[in-house]
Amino acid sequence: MLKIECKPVETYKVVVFGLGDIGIGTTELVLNRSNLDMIGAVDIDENKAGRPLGDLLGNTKNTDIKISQTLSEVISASGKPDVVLQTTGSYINQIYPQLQELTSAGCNVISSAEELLYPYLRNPDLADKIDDMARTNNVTVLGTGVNPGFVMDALAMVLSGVCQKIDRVEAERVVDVSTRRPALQRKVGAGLTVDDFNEKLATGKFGHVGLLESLALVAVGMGWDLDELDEVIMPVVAEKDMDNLDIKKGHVTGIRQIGIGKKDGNELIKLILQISAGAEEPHDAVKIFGIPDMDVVINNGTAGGLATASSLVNAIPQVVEAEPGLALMGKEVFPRFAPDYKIKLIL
């Protein structure tokens, strides 16, 4: 007769480290895992800090805990946690300096900064240097989320496993962004002129994040040593008036960005993604050619914001007991669920 045993698993102290949209998604969702203990909230706003963290929950979920303005207030008053999940920002010098704070007092960190997920393509000297630190500290750094960090680069290396040889890859992701959060809407340029779209993306710090840092781990799981990287970026134009999303015929929608990888000529990998508001058919879709072919759709995409928070939180056990230094998305750890639970099958 078959017998089921269903066992917790290890508990883990967790810190949310930055409380935007993404962090408060985060926090809800570790607040609902029995195996996660909260065991504080950190964010650098004085506006936020002292407050109790049921104020930006919108007290869905009892907590006394309060939002510190520092780590070190939360490890003087609750303990070290063995996990900091950050989420406060998208490139690797923007964060560096808390991950030095983090990683110094032993702390492992998930953090959803899209130049983390592949650091060695952008700043391949602070990328050792991160190493060093979570190395030294005995703890490990992992840059996870869903894009970067699943639909145009994890899933990929997943399906290869089924392969026996592989010529080609290419990733899509189309997102209607009319359904997204007001910052990601403002992050792709939605409502403005052409020219004003042309004008901040000068500045190189505009649009999305990530791409050819997903296109440079996929490369990095396929062994191949790319010579050429290119990405493209361009405004998805209105081509008339979109009265219930205030967007004018002639003004931005979205970005369309192609990334593109080489090797002596030949165009190894491609990822596209479109995210503008009414985007038709919103869906992300990876393509494998070689034996076998694979060609798999997701249907109207995946959440964002929530697959975000999964993605960070599922992560905590493999980040916990892995070893220690910078971790990589297919490497070292694999996206899969992470329950509270542990069921084991007896005969």
Contents of the next structure:
There are 2 protein chains.
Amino acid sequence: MLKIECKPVETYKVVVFGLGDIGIGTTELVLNRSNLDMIGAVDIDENKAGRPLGDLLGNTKNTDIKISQTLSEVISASGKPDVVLQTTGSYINQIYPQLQELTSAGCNVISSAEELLYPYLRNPDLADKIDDMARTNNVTVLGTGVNPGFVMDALAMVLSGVCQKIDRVEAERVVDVSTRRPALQRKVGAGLTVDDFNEKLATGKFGHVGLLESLALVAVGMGWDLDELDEVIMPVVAEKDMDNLDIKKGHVTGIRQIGIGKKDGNELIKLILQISAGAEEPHDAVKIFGIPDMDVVINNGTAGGLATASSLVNAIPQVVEAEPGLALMGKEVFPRFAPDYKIKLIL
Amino acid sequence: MLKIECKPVETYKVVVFGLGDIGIGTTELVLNRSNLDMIGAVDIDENKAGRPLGDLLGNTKNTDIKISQTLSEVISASGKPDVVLQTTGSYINQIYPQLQELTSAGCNVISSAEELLYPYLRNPDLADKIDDMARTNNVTVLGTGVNPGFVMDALAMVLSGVCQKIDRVEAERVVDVSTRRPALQRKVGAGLTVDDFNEKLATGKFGHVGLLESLALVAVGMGWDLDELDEVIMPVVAEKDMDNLDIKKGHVTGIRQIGIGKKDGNELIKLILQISAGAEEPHDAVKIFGIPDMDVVINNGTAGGLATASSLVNAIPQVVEAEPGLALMGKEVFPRFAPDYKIKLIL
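Can you now output the form predicted together with a further copy of the same chain? The one shown was the form predicted alone.
Expanding to the full complex; the earlier chain stays at the top.
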């Protein structure tokens, strides 16, 4: 006979800040979770603010929330949320003023901003300031997601837990972007000529954001004082006409991006990311060379869009309970499903 | 230019309690870690106590530690350790008096005892007592390892972090025991006749300990109030003479053990463990059926012996820093390599 103790988990008040694709997906998940009380949604776009949140959601979602243009509007109307899910941008510079606003309002923040996964890398001063203001306001700030946030960093760190010694880490993610949203297809240059791709590349604002952040986080997890970080970005080119995808032979199907971390000339970490239309055998893989070796494959890969929303929402209990400050994945917060019920099972 | 900040991590004083195979492997790893200061080793076996620890270790390990028969001997001579790595038994009943001794001496405990992964399942009263006495003494007690502790439980919990919703979890581990230590080969019945296997099985003390603990921990992680737990154990039988392994056709090569967790008649969790000589394609696998699905394979599987020592040792910093009480894997403590250095990388 199995005896079960079962009680609902804590309830958290949540605001989603930023109603682009990721914000919408995240909102739908928040509304589905019985222990999450969505008290508001914010978007600075004046074309969204004031409208019913339901207008942006799939048919099935019932909510009487109206989109606010500022967090303070939400707080005036509905009180302070326990956590704000921030899905407004990729770069620290861009989201920093919002982080000031959110933390000084006393809200924990879970952000999809790629650079926030390891903000010390490119913005050490702002990272220290974020850590300071989080502590001052007794809240936690976390950057997470799927990539960065899981497949190329946190997962490798978790797998390393069964290793005595680690010599090298490799991770690879291959995504067939033809199955993903059009915005992402454009973002990786699908359909461009190689010249147009290279022109975009030269702007320095093209490609997947966060690969070196993943790499740095893995290095920190392994305790490696790397002395060289390199990143290369190249087009993936169609070898034949891809009629179903409307991409001609010789044109770009997507992006291939490689990050390498070295110490004393030795390659210790290599991350390979390919996001292209029609990519064959999409998968994620992590290899650890050490004692013992670990050779892990996620067949078909981790579904980016769905999983990003999960990463943000599942982190809520850990972030609310974490020590104040800037938290890092694989250090203060780990990937883990956030269940609705606390269970005890007794045989 | 990459700027690096690099400082050594905290140092911890460690005692290994129990010098069987796992304890020896764990001891060797502790001695290899620059931030771990091994201050003693305990074994209640009077044939071991008093001998130089080095006698039990591989050639390369230099240590002037003598094996003690009790923890209090170690504490008298060398002071209180931060953490005791307990590798003395599988069952709560068996290790409970030691846990009393270790926690009341003010030591954190990381144990390889399989039942301690989720002690509520079979020993809810003792589990509550362990939690109480850990809190009273301001220490943390954790049960961990590779199986249970990683492949069939903590790993599944980590992978669930990218899921919105989870309908079912399956995990499978196939180990070719012919590559493992002889004691483990005997433990799974390799070489027995089927009758002898079944006779041993009838004692109730045969087979892998911890499968239902893994299952219960996964259920807790998913928030599932299972109403039925089943476990079946069967022999794996040689289909032909296996001359290289000295096992005859029709005799037992090992064990196959299946754990199933149900709710309302529906199978929500299935764990399949096969440990047999000559098992083909050894691997670990976790499948999550949900949104999104996750289909993960560890090619060749996680090397049990090496990885168990890693799990115990890598958990040290997290256990020392955890809130006092009985901790669970995937809840208070996660698999993660414990590095020697704290690194900050700045581009």
